[in-house]
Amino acid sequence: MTLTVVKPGLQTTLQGAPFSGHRHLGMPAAGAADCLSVALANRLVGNPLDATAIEITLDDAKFTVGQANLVALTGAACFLRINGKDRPVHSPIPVTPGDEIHIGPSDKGCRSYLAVAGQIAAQSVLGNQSTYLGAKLGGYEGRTLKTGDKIKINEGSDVKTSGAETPSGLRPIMSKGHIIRITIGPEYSALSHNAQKKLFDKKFTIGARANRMGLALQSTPLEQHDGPQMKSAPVFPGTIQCPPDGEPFLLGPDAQTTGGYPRIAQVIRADRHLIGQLRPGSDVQFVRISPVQATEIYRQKLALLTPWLGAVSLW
């Protein structure tokens, strides 16, 4: 099966599971930036639930079928629609040759998920076949789509569709505001004892610099105590870093793998597929947790998510 881009959005790209074992060498984690969501999608049309799925950011996008096959589409978007007419979200929709997938643009939230049943044959590198913009590496020749690029889709699975549709207690809710759990970070206590209370009793608003690297958490500035500047250390998706202007930054998927600013709180992982859906405009809260909760937390929500997933692993 091939899909054809007419209409690629503003940022497009192959994304499924993160690169793994590879920060030594400076390869970030990359992958879906919302793992919940593209699992959901996956497990819809019989995938592996990390398989590479098309991430679609923002703006509206549209495929033509080249072949039979099954499609899902989770996440932000506001329609999808098949040949003009609305097809429902979070289940699995049969697919014609000719065909016209209409994926809605996200008026909450920030990206949307289509999984087509098959492996979707992209390029692979270190083992993965996530793109990693910064790198140009992996996915579709390293970048996003563009009107006119094929994707090829390797044989299906053989998908049963009877009842297949994501139970409504385990759609993620859309919004544009969220409450996010964090950690304290290793180098909480570079923030004045003021700065530390603002952090979790004012909320932040998602600035313009926002990507798949990182966003900007636009407040009042976060003072901290003068000190020598701390060296490079490591980093990850979810560490929110503060420079010396007092204005946050939550990293993203495809954020370097060392930094050199005060690292003052870590999403846990339970929420941090969220922050594949922060947008500009959007508000967050921060809730301070202790690492043992958010040990529990996460437990909690495998625990929810199993029974239709089976068994998953969010990053």
Given for the second form:
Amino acid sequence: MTLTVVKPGLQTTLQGAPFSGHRHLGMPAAGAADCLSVALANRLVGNPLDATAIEITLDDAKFTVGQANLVALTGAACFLRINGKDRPVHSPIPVTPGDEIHIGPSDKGCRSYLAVAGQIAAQSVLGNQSTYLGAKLGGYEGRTLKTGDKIKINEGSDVKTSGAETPSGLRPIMSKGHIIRITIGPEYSALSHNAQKKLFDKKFTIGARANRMGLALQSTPLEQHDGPQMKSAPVFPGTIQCPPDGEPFLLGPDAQTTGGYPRIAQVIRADRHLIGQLRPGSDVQFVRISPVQATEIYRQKLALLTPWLGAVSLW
Amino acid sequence: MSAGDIHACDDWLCCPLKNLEEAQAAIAACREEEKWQEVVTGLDSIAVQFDPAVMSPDEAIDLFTEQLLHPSIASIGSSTPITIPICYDPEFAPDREWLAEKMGLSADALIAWHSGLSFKVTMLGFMPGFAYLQCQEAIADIGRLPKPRQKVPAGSVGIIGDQSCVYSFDSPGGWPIVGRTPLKLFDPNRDDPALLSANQSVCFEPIDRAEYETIKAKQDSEDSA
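Condition change, the form predicted alone to the form predicted together with its partner chain:
Every chain and every other molecule in the complex is listed next, the one we just looked at coming first.
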């Protein structure tokens, strides 16, 4: 069975689990930018939570269905239409051959996830199927989807789903403003005393330079002490770096593995899925917590998700 | 190092290291530990990432400290030296003349000079398989290009003084380019996807355009096999 791309939108890629255990080779994580939304979509169609899904960014997108199946949409899209008729998001939707799936643009948030029962058969690289655009690896020929692309779905899948919808309490609320918790980074002290205060007292606005690699944090410049330049050091998705011009940037899933600017903060794992929903113009307020508090928050979040999702991890 | 040198975020730790040898020993010890999801080195530091559902930051710090204090001796310097074929054809070396002028050499002398240098891989980063090299001989810092290129082809070898690099994929970049290797720096289908590894000794061997094309064709056919 296939799904044919009719309208790909701005940047639509196949994304699921991140690449893991290869950062020392320079291989970024990639994978779904909003790991919670992809897990929720997969859950609705009976797939493993980190199965490869279609990640759609900001714009609307259309697909036609080759064979009867079950799909589910989560994330930022403002509507889901099948053959022009509105259907609910966060719900398993049966589709039949010839159906047109129309995924609406995002009016808040940034990315939507379309999961297909039986799982998408994408290109496997290093044991994983997510797309890493920077090196054109994995996914669909390592690139964003184009009109006419045929996405293969594994045959002979035994679709088992209860038909239930995502419980309302677990549906992430899309917003243009987020409170994001961070721990301080190794070079936090490179910031002036005043800048350290501003990092938590002021809000930041996501700039136009916002993609899967990173997001510019504008409107609150952060001054640094004049110190010796640091040498390139490991960075991770969610690391906030601050170059000498004082405009920090927040690293996304496709961020390179090492960086040479002070690592002033790190978004905690429990909140990292929010990065995938930040878009140009979004406001962010950072809240400082300790690593121990972050661990507690992460474990509590997993405990809240487990009754619906089963064993789940976020990245 | 001491435990006080370790910085903890909620799911990764990092620690400054004195030199590449210390880093290599630390990596070897950390790699043996399944609880680390990632073990990554910088030029003078190491970081490990863990699952906070499994380990608390304090437990992680204890484990990391133990491994940094008892680095693995076995794997130090175990990387095999590698000779990388490089073609200095003008098409592959757009900055050869610029470099030669900066170094006060003729274009031909630059080839002899560059292929006589020895390097060590300091780390992989920036892109999969992208290697940072440290020249073992002292070289004047000639700086980056005044204007970065939109596209530097895969295999390009850059040099900015005693720091050098090999591009693993086409990408934007600001390093002056001295030549290009036909070897694939990163191939996810190989057992070791990255051609180079940290602490490995590297030197360059000049090849002509025909040899370049032969090796390139061979690499590409292996790729499609």
